[in-house]
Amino acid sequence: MNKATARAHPNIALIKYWGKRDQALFLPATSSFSMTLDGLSATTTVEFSERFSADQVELDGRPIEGKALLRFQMLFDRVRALSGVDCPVRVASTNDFPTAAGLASSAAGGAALAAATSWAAGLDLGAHDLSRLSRQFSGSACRSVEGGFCEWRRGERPDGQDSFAVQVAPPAHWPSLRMVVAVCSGAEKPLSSRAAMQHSVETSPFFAAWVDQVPRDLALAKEALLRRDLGALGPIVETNACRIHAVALGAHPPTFYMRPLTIEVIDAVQSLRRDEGVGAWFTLDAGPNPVVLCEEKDAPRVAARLRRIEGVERLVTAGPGEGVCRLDEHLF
């Protein structure tokens, strides 16, 4: 009754989230749009019990302590307030892909954490409420709640009640769409996305132009996705990704996420498209690991080309994934 386990998948933004209008409530400066991936997952078990002397969290076998634990406890306290459960909580979470390396581990982990914590406390939240709860742990986590292709709405209300993710299309809308993830580095980022976003908001002269441009990118991307038109969607996705890195590079001091290997992968993708006619476009979150958008028929060719690049640690090919789900087996 007081233990639950959830599994969620990361999502990769087709139109990026970069910058908040409210730091405390995790309210974004713009809306964003993503695809949930079926090949990667985070699994989280949560238990409330009087046996525990204090809240305890373990991620991939490592205890979370100090300031990092406070972020989790804020979510626990929200769930305690909603449910009336007031005992300590134990959490164990594991990812089957690199953490804090630009592959949206916090999105998958945040969605799984919010779901498992609410279920363990006896809550049965609807998708929008669970999305709002996930958002307040990690902004992009709200897009992993329903799966498929989701838009995280910016919202207008200062309390954030109208800022949550909605599914634009289910996974079955475009089952042949693929993302080929090129893991160039599994190392933890020197500067978190959260810190880099705020740094960009405060110091990048390009941030205002980003906020102005995103609604246009988002409208075009959604239209292209609903038509299943990769030739229209790919260029918008690629350009939008470059824009967040331009904003970060324009900050003072600049934030660099790309590595030489990142550029080599990007060059290979553009060469495939330009010289060989392969419909492939890259996107890149706040990290060194490019993700290639293509059709299922072209994914083996894309993967074969990237596999030849020395230093690429791992390739994962994923289609559109489902939303958060409940598991019967627990991690402890």
Contents of the next structure:
There are 2 protein chains.
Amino acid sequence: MNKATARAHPNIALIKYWGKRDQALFLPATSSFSMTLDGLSATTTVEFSERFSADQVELDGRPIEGKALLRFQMLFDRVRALSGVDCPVRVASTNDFPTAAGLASSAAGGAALAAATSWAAGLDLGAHDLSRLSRQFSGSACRSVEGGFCEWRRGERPDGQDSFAVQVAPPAHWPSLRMVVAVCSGAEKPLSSRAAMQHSVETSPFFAAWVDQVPRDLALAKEALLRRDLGALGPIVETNACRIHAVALGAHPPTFYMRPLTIEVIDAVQSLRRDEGVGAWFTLDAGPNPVVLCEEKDAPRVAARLRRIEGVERLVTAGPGEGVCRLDEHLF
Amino acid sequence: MNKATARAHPNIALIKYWGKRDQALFLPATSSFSMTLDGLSATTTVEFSERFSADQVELDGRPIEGKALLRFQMLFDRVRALSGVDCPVRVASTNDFPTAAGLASSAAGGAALAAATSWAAGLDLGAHDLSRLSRQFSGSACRSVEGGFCEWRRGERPDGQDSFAVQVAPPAHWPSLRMVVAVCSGAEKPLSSRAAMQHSVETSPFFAAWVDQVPRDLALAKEALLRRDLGALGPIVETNACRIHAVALGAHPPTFYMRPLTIEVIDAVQSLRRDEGVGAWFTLDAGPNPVVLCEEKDAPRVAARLRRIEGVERLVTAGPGEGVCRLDEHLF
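The form predicted in complex with another copy of the chain is what I want next, because the block you gave corresponds to the form predicted alone; please supply it.
Whole complex next, starting from this chain.
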């Protein structure tokens, strides 16, 4: 039976991915580094069958059509070429968290899609091959293939064969590390990361300096993570996140991701640290929702503080999660 | 009588000054370009007299002491050396707008102080000499010596003798241009521009690129101003302002100037432009208060829109103002 279901978790970058060196191949300008989250997940069922008259994809019950479908079909075609399975495909996928709100839904979904498609076609890819396949669907998806703490190495080859994620440490390395996600708005973000990144690459005078300094931030963050030193990791994570927002703010015209509520959350984190001595640091993807990095023991206090801010719709606390896994039950 | 009173206006930069190449001499890393505002002003009376036992300075009724006084005394000593007047000085100064809230109060005060001190000492300095003297007290003060639209040329000499402001166009060049200042908070800003600039110079990976791109922004802004082309000037002004905030946000740790209310005002300006076709663009100094650039005919509509935002304490609309002038009435 050419059918498989995969579940994958989102990841939140500790050292951000911002900007591609090759748009067609999803090759990043820099390496990046993330934590895969437990709790939240995307589940995707894929079936190849001659019964289907055409490729069909449904995300959270909504059919995907036109240009958006083409992006999926590029992945299907890759898997068809690798496997020799040459028939239409049906895909259904669900997320248990809001899409396109800076919560890396495309990362979880992309990793689950790549895995389920390859399994449905009978392929038995290793983690690095699966990561590379995921990357070609949605860049940061490559970091959700494995669990714990993963580095997406930019690679050097023009064909992107050496650009995939590798696990730096498994979830068990630091099981008490937490990310508290403050969902500030269910609204879709105004500009896709893809378009905003490219706008930064083309018009921000700060892009080149961003690329130059990532290796330093990345080396420091990995060392701090391997030592489980949150007091060293936190400040690097906070600064590195601000730097992608700075690169975007420097574009012409400027790209703003921060909302009034984002700044209120950042204020709360800085106040927790300064006034109450709580070891909490924020990070911020290309969306309005801040994520707070802290130890498990401090997570309830962080969550209680953020809950008091009007407009914070939901708080999700997650620890280091596992990589993509295969499920026996299907969505259809 | 060794006594004189000067009045000067603040200026708001269209192309910002951010970062020094020489801290002691107040030499900027880049040139900058500003509009001197009518309406708001600082008035300063200076008297040299053997009757005084020591130098004394009072700002808005508060005596200045210690380290803050030393900064004034450096200016007095320069004027004493130039003029040969060698006795203690008394200074009183008043502002008709909030100090240290991103409204360039130090620019107006610095220009008025330099002018009144030089006049009280019997000096008859030209505008460029007065601009250089003002610069040595507070960098951006050098742009308030002349009216209208002034370029502070960074200069090339290590001694700073060629670093002063020159008038690019008088107020009459574009009398209908307006700046609507949204005073968002009477609170003093958390970090002085001086300290924040130096923090950017030392830790922001984007500082060098900022310095490199200012000449392009400046040339475009001057051309647009000379053509009275607001549709060309506005976008450059907006982008250039965002770039100093980007440089600061990229520092380690990051420097945040934007407040939740700042973002609400920026949203309102973008909405006026996008949804209502109003020619309005924002700029933002190292403080929380956005300033909106528009034509006189649109200023009431801009002000009405900003007034609806809760937390905007006051709106001030100003056109191009005159340079420093001498008053016959004194503060004491």
